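Okay, so here's just one chain, in structure tokens, the form predicted on its own.
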Amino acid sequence: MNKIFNKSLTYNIDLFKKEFKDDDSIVYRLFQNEGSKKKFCLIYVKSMVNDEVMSDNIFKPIMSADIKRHENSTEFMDYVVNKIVSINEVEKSSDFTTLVENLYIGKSILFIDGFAKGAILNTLDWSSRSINEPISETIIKGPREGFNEVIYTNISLIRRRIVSQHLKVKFREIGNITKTKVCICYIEEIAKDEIVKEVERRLDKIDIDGILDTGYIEEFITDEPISLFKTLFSTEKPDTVCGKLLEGRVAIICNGSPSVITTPFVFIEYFQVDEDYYQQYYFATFNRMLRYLAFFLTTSVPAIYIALTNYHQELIPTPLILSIFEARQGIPFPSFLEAFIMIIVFELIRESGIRISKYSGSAISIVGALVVGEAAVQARLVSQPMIIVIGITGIANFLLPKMANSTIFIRIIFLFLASILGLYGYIFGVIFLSLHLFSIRSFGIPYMLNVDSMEDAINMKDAYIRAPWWYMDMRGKLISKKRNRKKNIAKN
């Protein structure tokens, strides 16, 4: 039940004290004007406000102002907030819930004796992490700014790059307890209306106590919650988000999270990185081709090795197959189990390398190289060819960090199928994976967008290759409603 204020300052303060019982972070600062008996009370949350602003812009002006001529006026509160207090954002409210919610986010509430309402003053001052380069998305060439955990800072990083009135920002509040501020960001003249509305609809349907990161939102609004592949892109780089917005995509920014989601997300985006657009197009194309090769190697090499050595030895040159059999002499495990154990051990080393401090990284490398590699081979627990196979698989996996989690499961599934049916099992796995990828949609957009539309040469310019900028003059037809990149939308 909402609480009702009255004109007694003491009564109004008591309402807050009952609401925040046993909460020592709430400050009730009573003060009085020097030339008047009028009493004031400023309520705020300790460490969430700027003390200097409060002292210079609220306390000192009110305490020293000449208010005797106005103190009995019914418009006295308006006089105080409009002519005495110098705060850039002021709002009056008599709704208890509204005042409490503003108090929680760092604003201060000013009560004046004789008025049954409070003034909400923007004295907000949160300490936040500075703008640094994202650790998970390091680059050699290009902008090095990364998002931090403050939603307004993140929006400003986007606005600095897209100086247009067509950039729209819509706020939401998600989380029954956390009241987390979330915003939808898009370029009105480029993003499709149906995609924007669908994003809004899915966000509005989220019903949960708290949102602490965009990862929560991803699971709620994704199209394929049980798929190994994501239908939403996540990044910590403002330039990446701006690039996506200019293509017609929609961004979702969550307060408290440095990761920003963009959607729709198509499969080809796994192979596109920021540096593709900051370096010569032929180097970018070559590197993109390497990523396609890496996808094949990291998912298929163990399965093909097992299939060939167990079922199709005739496809391997005789000297090579003899060398492999000789290397496997004395190995106690079947080759499938040997590969599976090595994959798990490699993932253990990789995961521990991520979780421990960077100063311990060299220790992990030593353990991986000496213990798992050399020592295991000398003890005849694993064969040398298997070490090479897993090494190639692991190195290739590092080229696709956004897809790393997905490729682990695909690799194991392919390995399992190949161990049962040989190359036929591997081919069945590839066919099933292809059918699955072609069946996925991201906010109504086919996941294999560029592969599916071979006749659309426009999409190919930034799919398998990275064409020169002067040649990429059109946006993808399925994602954006304004295709021509060179047409000035500001004149529309």
Contents of the next structure:
Amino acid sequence: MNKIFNKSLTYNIDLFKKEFKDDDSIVYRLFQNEGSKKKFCLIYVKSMVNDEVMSDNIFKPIMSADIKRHENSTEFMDYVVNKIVSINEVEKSSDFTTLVENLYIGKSILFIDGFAKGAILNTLDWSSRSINEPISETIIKGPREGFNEVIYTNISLIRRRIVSQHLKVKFREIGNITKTKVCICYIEEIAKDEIVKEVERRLDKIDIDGILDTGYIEEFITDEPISLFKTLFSTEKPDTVCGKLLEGRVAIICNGSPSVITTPFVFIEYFQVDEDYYQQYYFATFNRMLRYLAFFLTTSVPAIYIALTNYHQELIPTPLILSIFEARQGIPFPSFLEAFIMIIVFELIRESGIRISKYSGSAISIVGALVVGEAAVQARLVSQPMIIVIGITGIANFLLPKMANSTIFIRIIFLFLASILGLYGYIFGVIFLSLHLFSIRSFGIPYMLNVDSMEDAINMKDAYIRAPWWYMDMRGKLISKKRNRKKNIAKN
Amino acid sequence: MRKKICFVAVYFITCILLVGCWDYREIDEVEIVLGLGVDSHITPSEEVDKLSETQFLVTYEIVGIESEQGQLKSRVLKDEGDTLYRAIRKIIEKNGKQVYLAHTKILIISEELAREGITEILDYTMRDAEYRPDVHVLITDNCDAGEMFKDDATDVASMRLNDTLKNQNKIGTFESSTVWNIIDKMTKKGFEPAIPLIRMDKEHVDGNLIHIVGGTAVFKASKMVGKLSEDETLYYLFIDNEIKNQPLSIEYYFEDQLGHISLEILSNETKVTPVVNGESLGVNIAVDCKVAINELSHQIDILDEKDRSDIEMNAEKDIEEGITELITHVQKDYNSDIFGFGDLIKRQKNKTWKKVEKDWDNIFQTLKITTDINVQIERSALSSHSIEIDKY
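Can you now output the form predicted in complex with the partner chain? The one shown was the form predicted on its own.
Shown next: the complete complex, the earlier chain at its head.
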């Protein structure tokens, strides 16, 4: 039942007090003008408001103003709001719910004795994290700004880079309790309408209590919820998001989360890092090749090692098989188990390294290197080749941080297949993986776009290699509406 | 969803049933064999009728690493059986582990056995899944195959032999042959296998007992019929067009003084063409050899046209004599077409071959050989002059 205000100030305040029973964070500040008897009350939530703004722009002017002439006029509230307080955003409302909502986001509500409505004053002061370099995506060359948790800051970071009226930002609220602000961001002239509409449709369908991070949204709107691979890209870097927007992708920003989703997301984007575009193209191409190699290494090395040593010993060159033979002497576990244990141990070390505080981090690496590396080999629990195999796998995994979660599972599945069927099993695994990757889509875009076909050769310039910018003059065929990068869209 | 799971299940079951490879074997559960020696072995038995039954005495060289120094060490094990396969499996009695033969590099067969025939051994190595067909085969020169792995060297004999055989194009005293190419030659009409010989010797330099690969065993079908010396083998290589970078040394008279010239063969091309002239059948061997002067024992002006062509002529004469003598020797004494002349005629003059095919054994012996040798000195290595010795 909605509560209705009347002209009595105490009655109005009591309405709030009843609503916020047992909530001590709400301040009811009663005050008076020095020349008049008129009573005012400012309601706000402690520590969500800017104290300086409050005293300088609300309390001081109202207390000291000469208001006697207008005191009894019916327009008095407008007079106060428009001529006395100096606040950039003012709104009046007699709706209780609206007032409460605004109160909670950090605005303050001014009641004046004799008026059955409240004025919403913008006294917002959200202390937010400053704009830092994101820890998860460090780069050597390129902008170091990262998004923070405030949606407006994040949008401003994008707006500063794309100065165009074509950049559209559409807000909505998701989360029945949290009422989280979420916005869709795209460049109208480049992004395809169908994709934008699809994103909006999927966002509107979300029905949940609360959204605390874009991760929630990701899971709701993804195409392949059970796939090991993501169909959405998430980043904390505004420059990366701008790059994606310029390619015709749609960004989803969520209040309270520093990571921003962009979609559609295709497989090769795992291998494209924003730094590729800030470096010389041949160097960037080399690095990209390394990433492709790392994908192969991190998923396949343990499986191939197990397959070769257990099923196809004749495929290993003689000197190599001799040293593996020597190293395997006296190891109690079958090599499949050995590999599996080592993968789990590696993941344990990695996960603990993330969860633990920075200061004990070095202890982890000492334990990892000495206990697992040295001592296990010395004690003949694990063979040296296995340490090397797992080491290569782990290091290669760090080249693809965005894919890390998927590769762990693929690695274990491949390993399992290889241990029961040898190289055949591994090949079956690869076939399965390819079938899966080629069958899924992200917002209507084939996931393996540009990997499989040379048909649209323009796109290949940014797939396996990073072609020089002057040569990469067209946008992707399926993703963007206007293809030519060089032509100014504003002039069309 | 259920459909998908069913599909995956069916896929996997099919895979598991159809995949032939179920040979799971931990690497440390096998013994890696690098070399195999086969001798014929007569069991000392009182029963007279069993004496004639041939048995195989198999010697293996098994590697394991001395981990402290990290140096390869090998063990030698022996076993016997009435078939090769039985002998190989019997090793479990002694060793506990099964032997793993896929990395076998060397197969040494004793001369005694080779003279009786090697079909059985080759058939086994070809049929067995573990062997690779590129195992090098060697025939012992009048000694036991099992003794070959017991030399004084510290490294693994099979590995060293493997290296030796791989470097045949640098020495010219043997031609390495593998299981597949022996079988290839054995099954072809007009082609007989030739396998390098190996023997154990006290080394001249430091008295160590060491094996030496050199010379060639000549086969007729699957039986060994004779040997070629190391010198003869070089000319065999010439005919077989296997000359790559072997040294060629010739004798030369420097103003009535006998001296040596060592030539390095830079490239060589031998073309063997069958010549049909009416009823007579012949083979022309054209050698086009480019050499560099490597050593001179006497002072000679190699920039001088006449002296150079003199050397060339001498070399040509040497090669020609070598080739002719070798072919005559093989024709007369062994009657084994190790040069593959018959196969050549079959490929190039098929009509003639059909006529002579049945009688090839006799015709080979009377085959006329003409040679056309051309040696050309191209370079003189790093110096254009000989060392000038002061004379008083």
